[in-house]
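First, one chain by itself: the form predicted alone, in structure tokens.
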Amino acid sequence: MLEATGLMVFYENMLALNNVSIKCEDKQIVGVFGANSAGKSTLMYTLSGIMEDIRKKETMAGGERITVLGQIRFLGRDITDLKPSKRAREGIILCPERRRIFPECSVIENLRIGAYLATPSQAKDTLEYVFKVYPSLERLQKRVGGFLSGGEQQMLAVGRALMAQPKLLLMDEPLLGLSPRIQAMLVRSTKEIRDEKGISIIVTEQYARPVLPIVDYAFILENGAAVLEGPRDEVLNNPDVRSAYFGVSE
């Protein structure tokens, strides 16, 4: 599915990314977990190509100087230049940190939006589909976005990712200032998405606690470097990572 090797991104002098190579095979979960500030939104941004467009407004502006390493293949094929709506037409697609909807417009309109890729009736049976995995998204379809909770804007962010098509969907610290019963309805969904759509998932977080135990395979970032990686079950059993993000002691 999606294969990134030796993925380095420096912002000026100071070291974002260090030498990270991630693999997310057909129909996975993979995780990323880290502290803040370890990297886990400059690799989604790589990986996404949103990157590479930060990266040109920067020089066009005269300011920060970003440098981009590495390698990203996609199915098979070097996407390692091209441009993110070229990476979203191929089917990866970012529900980024912080929801970020368009809160002027309605939950319809949101998920109408995300479904700029679709063909109509792919938008239709995905509508469907979203609202039978959020239910409370169509009772709340006419309800302008800036007026929903925490929750129910992140539903409406995943949501509107669904209505893009995504092969590979790239979720950004998606349960970021939620209550735990939010947190565990859409770690269920999560789950759900890539059992009932077959869609490959990447999915950050700073804590792991909620996400590990869905996940298939697990990296650790700190400082921006993968300082661990594995299988779930061989993860969660690993007393540092039971004490660093559990906040286990053994």
Second form
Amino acid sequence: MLEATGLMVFYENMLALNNVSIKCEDKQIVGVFGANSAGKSTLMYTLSGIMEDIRKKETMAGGERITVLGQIRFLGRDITDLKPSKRAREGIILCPERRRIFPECSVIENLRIGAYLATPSQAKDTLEYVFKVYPSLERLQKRVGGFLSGGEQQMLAVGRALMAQPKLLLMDEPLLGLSPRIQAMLVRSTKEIRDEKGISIIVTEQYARPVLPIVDYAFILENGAAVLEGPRDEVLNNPDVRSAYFGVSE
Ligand code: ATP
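What would the structure be for the form predicted together with adenosine-5'-triphosphate (ATP), given that what you showed me was the form predicted alone?
Entire complex below, previous chain first.
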């Protein structure tokens, strides 16, 4: 479904992604694990195309030079030069790190904004589905986004991304700062979304432990390079994974 090869991203002279190749097959959940600054968000911005917007903004502001190299194919087509809005239309939807919901808008408004790529009937069906997966969002639908708890905001961020009708959902550190109970619920719901909707998912996390059970395939990123990859069980049983698994470098 998605195949990126030889991705390199430089922030000025700093190499943030070093020749990363990553693949996500149809209906797979792929985990990308790595410590702080490993390059997870850079990878997600590059796959979703948002890096192109960041690059242009920096150039216009006379800031640092961002260079992006490599190739990205999605559903058999080269999308390397496709703008982020076009990639979203093709079905690549990013659920960004730290949620980034619209804090002044209500839950239902946030969800409706997400539906900008959906037909009215898709929007209606998806809204029902989002409320089925996250019943608390239905109860909270008039609540202003900024007043939600971290876990509720994360549910809303995923719900909003679903409203955009993704074929491939990119989830950047969805569990960040949440309690183990909420983390477990979000992990369960992520698997449910893949199983029930057939949406492929690439999820990044600092700590592999909570997410590894639901991923089919995993990559370990270190200092911008993919140092290890394999099917879940292979990665689980690899002694070198301990550092990524526990989030400490040994
Ligand atoms: P975290 O878990 O902290 O979010 P991450 O794995 O997502 O980390 P990135 O945000 O992709 O890591 O950052 C990778 C490296 O690139 C880091 O060293 C970071 O400081 C650097 N970096 C990220 N964005 C920029 C930028 N706009 N300009 C310069 N350096 C940047």
